[in-house]
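Next up: just one chain, as structure tokens, the form predicted alone.
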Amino acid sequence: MIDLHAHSNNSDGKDSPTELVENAAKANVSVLAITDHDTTAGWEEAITAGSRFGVRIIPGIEVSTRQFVGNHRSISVHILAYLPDPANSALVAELEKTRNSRINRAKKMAELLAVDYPITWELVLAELPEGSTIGRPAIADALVTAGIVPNRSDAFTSILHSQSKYYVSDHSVSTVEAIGLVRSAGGVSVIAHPLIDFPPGQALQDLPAEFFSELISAGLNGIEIDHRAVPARAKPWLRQLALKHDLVITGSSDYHGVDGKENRLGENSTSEQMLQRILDQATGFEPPL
């Protein structure tokens, strides 16, 4: 089984890279991509654990980006970057800029929450291993620890959603620029869980074809279609788009740990053929055998 989207506690997962790989082995996942948000910090440990537990590791990054759609509406887009050169200076600089922005954003959100809840910046930091990429999940975990919500999912639906008065936006590179950075670093770019915010009542013919065309023109290599958050009615349209442009199609869990999200390792998978296409196109980092 091939699962190409999973997180460790180097970003917003609950498992260490070693625990992540061990849990993947228990779930009969034979190939696992570690794709922490905006960092490569977990690669080395995951690769070592992969040798120990018999799981092939595909090092990757989930890059935070933003792109304008239609009437100048800015949306958050995540790009899965597989096997880029982790020492590529342009990519490293942009990831560092994003991580620093995440820190400032999280501090502002903690300040806003502190007006109504017993939340402090110190409590948020206590939820993270040193050096981890901070994000809203750490704030959600602090809310759980403080007994304000029962779990991380409830924190996102009740307090930390994007329309909440506590929500603060952060810096993200444009999606088109991110695809270029990944390509320059020898990586393969796949858009993660697209259209998760596609309105239920909107007609399929209103899917943002121009948005995808722009990304494909920029060099997008693939689409993560088999993901629990991708609307079922959008999947046939996405598959047709991928076939039309000969894009890689992936399926993944987006696992965040046993106590993270409900997503379970191996709940969606990628075919061996599609994995091989990623390996054939990547030139930035040699994956372990």
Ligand code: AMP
Contents of the next structure:
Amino acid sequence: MIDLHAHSNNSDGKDSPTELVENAAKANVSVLAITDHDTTAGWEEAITAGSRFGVRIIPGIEVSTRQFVGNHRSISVHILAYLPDPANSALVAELEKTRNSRINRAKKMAELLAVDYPITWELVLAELPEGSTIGRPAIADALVTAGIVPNRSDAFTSILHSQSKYYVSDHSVSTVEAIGLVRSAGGVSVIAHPLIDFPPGQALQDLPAEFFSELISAGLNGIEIDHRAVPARAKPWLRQLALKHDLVITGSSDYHGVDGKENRLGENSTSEQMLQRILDQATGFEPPL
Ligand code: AMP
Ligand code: FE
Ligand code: FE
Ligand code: ZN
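Previous: the form predicted alone; requested now: the form predicted together with adenosine monophosphate (AMP):
Time for the whole complex; same chain goes first.
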């Protein structure tokens, strides 16, 4: 089984890279991509654990990006970057910028929350290892520890929802620019869980064809279609799009640890053929055998 999207505690996953790989082996995952948000910090440990537990590791990054879609509106888009050169200076600089802006944004959210709840920045920081990419999940964990919500999911549907008064948006690189950066670093870019925010009531003919055209023109290599958050009714449309533009199609779990999210390792998978296409296109980092 090939699972190309999973998080460790180098971002918002609960498992260390070693635990992540051990759990992948237990779930019959033979090829696993470690794709922490905006960091490559977990690669080395995951690769070491991969050889110990017999799991082939495909190092990757889930890059936080933002794309303008008209009317002064922008949407958050996650781009999975497989096998980029982790030392590419432009990519390294952009990831560092994003991680820093995430720190400032999480601090602001903690300050807003502190007005109404017994939450401090220190309590949020205590929820994750030093140096990990911070996001709302760490704030959710602090809310759980303080007994304010029972679990991460409840925090996301209430206090941490993007419409909540405690929400602060982050500043990330544009999606088009990120795809260019990944390509220049020899990586393969796949849009993660597309259309998760597509309103259930909206007609299929309103699917944002232009948005995808723009990303494809920028060099997007693939679409993560088999993911639990991709709306079922959008999948045939996305498959057609992938076929038309000869894009790679992937399926993955987006595992964040057993307590991190409901997603389970190997619940969706990618074909051997699609993995081979990713390996053939990548020139940034030689994956371990
Ligand atoms: P942020 O990037 O800080 O805005 O937070 C978004 C992150 O929160 C994503 O990477 C998701 O993995 C995570 N997330 C979103 N919804 C949930 C949920 N219901 N339960 C746990 N984690 C979630
Ligand atoms: Fe996440
Ligand atoms: Fe994501
Ligand atoms: Zn993810």
